[in-house]
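There is one chain below, alone, in structure tokens, taken in the form predicted on its own.
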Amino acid sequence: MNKIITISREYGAGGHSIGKGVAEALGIPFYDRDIVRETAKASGFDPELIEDEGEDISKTDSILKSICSASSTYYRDTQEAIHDVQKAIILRFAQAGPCVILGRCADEILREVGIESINVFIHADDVHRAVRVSELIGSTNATEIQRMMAKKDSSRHTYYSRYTGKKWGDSKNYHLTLDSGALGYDLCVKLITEVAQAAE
């Protein structure tokens, strides 16, 4: 199996850190914000907007259409346009060789075209996630942290369901589901790396 690894993750479960660690351990590229930059280049949409809204369909349409009204004349749906561009970029990265791709329905995008990948879902309990989210948003307010976790997870669930027709986080959709709170980031990296190496 080609060492293409996709990582889906709950907000605050450390998917970015784990994905980056796996890529470093295997000596292959890690794609997350690179997808945002390439999408911005190809579409003309604002990079910050794409990063904020890339996996969030709850408010994207109204924001994008107000900011990028000119682009809206060319696309029936600006959210669909961003997804289509990201899909093409993900396929280009995967076709170039082994890599780790974070989020954005990469698992299903590759499956649809017959590109083999190892698909991973990272989750954790609320306590471990809250500590990480507190660092990410720079707040220790428990209500704010819980609200952000629920909002991000809901958005990712809706986005994944919309573009794959499948349930986000359902273990049947992944080769590995790992609890980063119980296992720790380092062990998650080790397990994913070992699976990728054994699958060669």
Contents of the next structure:
Protein chains: 2
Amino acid sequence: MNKIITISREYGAGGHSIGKGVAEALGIPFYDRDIVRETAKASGFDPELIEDEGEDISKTDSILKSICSASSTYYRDTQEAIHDVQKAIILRFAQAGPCVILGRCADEILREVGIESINVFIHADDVHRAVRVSELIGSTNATEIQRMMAKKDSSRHTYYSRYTGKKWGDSKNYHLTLDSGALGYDLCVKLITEVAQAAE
Amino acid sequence: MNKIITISREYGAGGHSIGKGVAEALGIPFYDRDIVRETAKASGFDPELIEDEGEDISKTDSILKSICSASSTYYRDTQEAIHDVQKAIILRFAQAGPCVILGRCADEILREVGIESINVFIHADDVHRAVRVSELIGSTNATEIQRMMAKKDSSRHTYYSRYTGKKWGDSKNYHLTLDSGALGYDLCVKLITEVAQAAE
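Could you output the structure for the form predicted together with another copy of the chain, given that the previous block was the form predicted on its own?
Below: every chain and molecule of the assembly, starting with the one above.
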């Protein structure tokens, strides 16, 4: 195992904060959705295209085909093409050295090409998540919070199942899963950091 | 959270060794299947009855009914009565103070009565498990090892689902799940011990 750490997470479970904390503790880069998007942009891809891979983006299909280097390949749909763009970017990050990568099925992308990584899943109970989501979306409307949690989880679940053929959140797919609600973010950062340090 | 730690585990993933290591590190008692059985025996229950709750033990049904203090209660079958005996013993252990309890759906038994615990699941890949199972059963016959792993996992899965209504090994049910094959037993002991110490 090396120091590439992938973090999958439920919405509102603090995966972003924890991943960032681990990267800081280890002094290595942290790549989240924004960074993947920015890198895609810098590479010539329209950032709009990877804004939300769960959305209907058929309108951008022709643009994507025109800029994608693998345009000769048959794509089941645009979402698949976007996944391939993200995959290439994630592989570039991983090949550059130790880092923390959030989401995007990074665990499976690296496994496919034989790059070892420490794969982590972060979850939490609904109460802890609701408090965090309330902060994230700036709302105290319970229905809205609940809808947002369900929507985001469903989208991540579908995305993971589609590209890995595995069950999102099944402990078998990860080296370490943590309940950030019960353990607290700081302890989660400490435990993941230790696992990474032990792998040196 | 207090220092009662429950450990669920796949067969051959080292849950027993890891649980024992955690108990030693924390200086607290470790209760495995043997100790639950011995305690039942000392309490007047026939140890044969809880030898293997997956077995057909209908022949012992009348004996059990005659000794079980809750004999007036309707039992769906003998397995359920045995589960109740084990439950009473586990509650007695937990009420006596901090400890590590292996298997027996201890996580759910404690949750039901409102006793907080740190719930851990230990799993490993087939190669690491096969090596361990080979040692445990003293055989290098691959078919036998494979059959044993499938049988034990299926039995634990069924038992957990039946008494908790939840999915065995689903990360949502545990505070911490660990891949002992990739991480190694020593690191697993260290991480669980830290979680327990942080809960002080």
